[in-house]
Amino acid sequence: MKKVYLETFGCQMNVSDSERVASVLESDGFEITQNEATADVILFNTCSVRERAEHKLYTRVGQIRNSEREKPVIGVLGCVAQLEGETLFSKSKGIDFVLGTKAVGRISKIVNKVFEGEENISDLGEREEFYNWSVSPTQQHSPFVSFVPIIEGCNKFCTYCIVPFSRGREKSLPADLIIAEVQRLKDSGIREVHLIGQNVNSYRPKSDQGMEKFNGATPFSRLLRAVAATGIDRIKFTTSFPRDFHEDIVDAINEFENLCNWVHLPVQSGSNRILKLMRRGHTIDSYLRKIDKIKSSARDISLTTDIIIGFPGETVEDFEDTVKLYEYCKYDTAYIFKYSPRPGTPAFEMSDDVSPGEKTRRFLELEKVQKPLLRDSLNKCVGKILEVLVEKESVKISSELSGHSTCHKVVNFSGDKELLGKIVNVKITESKSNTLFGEIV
């Protein structure tokens, strides 16, 4: 039996990918295993949102291909292996197939090809109509939590974005097939899943079948309730796009308790000027009228956002309407990202025009203005009591266990590992840094 590693780059779309693969490879014979060096062949499922998750790559091959291990089948799968193709060939020595996006289904008989002697493999076809998308148990990331993907591909084309290229145009998954999936992972014991695409709320399937029964403005704010109605415990949803994002949304949240108190909403600027160059789609009025009916709600929904920093042609007084913006929302948490120029996406034809030096200094100002707020969102949840499902032990304490609350935040607590997979109250004594601590009542 041959043994397979794979390592996953990038967003929860790769994780999701990933567990299929492996549920694929497994299927058909193969080890999944987390031993890199006793492994036969090694994959590894990319990013190429950032220029850095790219060099990853080659640094990664470049250390196995220079090891005293004999060599292992090499393949590269995702992002990168869809928009560079066979080119990786030449680019990293030592690859021996690269895999698109929506070939995955087919990981197995290209590996076995190279097993024959079929050199320098490149399949970037699509995906096939039967490709089962559901998840073996062994080959979860978590066995209490699961990703659900309901749209692939992205129709945005905003200037800075490698994605609507590397993963295609959007393709909402039928709703039914959705809602199957969600009740299967409820009868199998899952407690909590993540509705996951480039962008959820710009769902569209090509029919109704499955929502039939559901109100909502929105085919996405109908697949909600279609979900919730399933009775699992928890559902999360993620990324959202701004523009899509209806108020119809927040009004389901608020009727199904299921329906967690998070939204992650990326604004990626606080500028008009800057919005428009990237080609967002929204204005910051448009995008803060969504913010209030977010803050409006009794549910006390946590927020959080995507920023880039120093993207072409922002000006000091761009960066300082962001800073604005921020301090406006109070976001929960906000992922900070320096401006990063992708080949092939109309932004790089720009004038990269921001020092690394400007961008470094703008991307610490705008954390010293993160921190407090985090600090101050973290702090008033001491004292109340948070619903936290609970995922894990903790690796420096045994008896500590760990897991999230509705509102998407870490919670550590003193407990019995029996307690794994239940979701416990858990009375808010104390916040450090990025994490809350408590004790079970």
Ligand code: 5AD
Given for the second form:
Amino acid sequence: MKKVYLETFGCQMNVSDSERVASVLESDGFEITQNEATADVILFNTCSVRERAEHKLYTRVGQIRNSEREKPVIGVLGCVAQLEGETLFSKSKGIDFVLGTKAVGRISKIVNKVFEGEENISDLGEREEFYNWSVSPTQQHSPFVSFVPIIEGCNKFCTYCIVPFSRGREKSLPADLIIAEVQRLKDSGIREVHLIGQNVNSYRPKSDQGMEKFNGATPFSRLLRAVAATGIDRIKFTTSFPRDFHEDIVDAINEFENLCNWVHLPVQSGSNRILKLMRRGHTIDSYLRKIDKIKSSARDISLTTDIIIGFPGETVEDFEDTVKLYEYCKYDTAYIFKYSPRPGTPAFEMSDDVSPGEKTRRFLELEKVQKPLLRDSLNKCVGKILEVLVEKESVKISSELSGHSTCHKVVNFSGDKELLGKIVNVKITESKSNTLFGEIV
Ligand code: 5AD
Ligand code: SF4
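Mind sharing the form predicted in complex with 5'-deoxyadenosine? What's above is the form predicted on its own.
Every chain and every other molecule in the complex is listed next, the one we just looked at coming first.
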């Protein structure tokens, strides 16, 4: 039996694709291994969203090439594969095949071809209709939490972003399939699903099938209600696109307790001028109206965002607007990125004129705003009772369990491992760095 080691970089969509790739390989007679040293095949599921992510691939292939071990088959999947195609064979020696973002279902076929002696194979083709969508239980990233893709690709073409090129146009999966998948996961013991997509709230399936009984102002809020009606314990969703974030999503959260109280709504910048250059399709005013609706909910919805600092032409005033917006929104936390020029995007043609030193300065300044707000958002939980899904034993301390609250905060507490997979009430007693600590009540 050939052994396959699979390493994943990047977003949840890649994690989810990797689970599918591993499941397909497993059902075709390969063994998935966690041991890179003895693997016959090493696969990299790659990310190209920033330069540094892309470089990880070249570093890792170089490490394998220069190691003493017998040369394994090396395959590249994901966004770098899709964008670079056959050029990867000359860019990084040692790669045997390249499989694009929609071709992942054909993984076994391509690996077998390499073993039959074919060289430098590339498949960037479209997905086959019969592509197996399900993840085998052994290949889930968690025994209790599952990622369910509902929309793939992106049509938004924000000027800095490579994703519309690496993942192609938006394609919504049929609602009846999604609902049946959530039902199947629930029946198999999964407690929490994350509906995932580059822009989940741009969900627009070809038909209503599966959602006929459900009201809602947008197909996405109808889907949320339909998924909630399966009765699965918890539903989270990422990422939301501000322009398409209809307030009815908040209404749905208010109506269904199993729709979790967490919204990730990337703003990217607090300056209208920069948002326009980014072609985001929202203004600060339109964004803040949505934030106000989220904050008006009785559910105490936790709010997170993505921010890019140092976009071409960003002045100190533009950056200060981002700081002000951050302080107004009081995000629970944020992913802050330094702008990274991506070849092929419109922003790549603009001058990357904020110096690396200034990008670092702005990054650190924004972090100084982020950290105390993160602390506040955690401290606010102290004394409260949160519902926590017990996901794993703590790596550091035995008899310590760890999980997430409905508002997606990490909570650690003492307890028996029999509790794994259960949802328990934890009284929060303390917050330290990024984590809450508490006692089961
Ligand atoms: N440079 C820096 N950050 C980027 N992102 C996307 N493209 C770039 C880029 N070229 C960030 C955005 C997005 C997140 C997933 O990655 O903030 O929301
Ligand atoms: Fe990239 Fe914008 Fe699409 Fe998000 S919405 S994936 S930032 S192009």
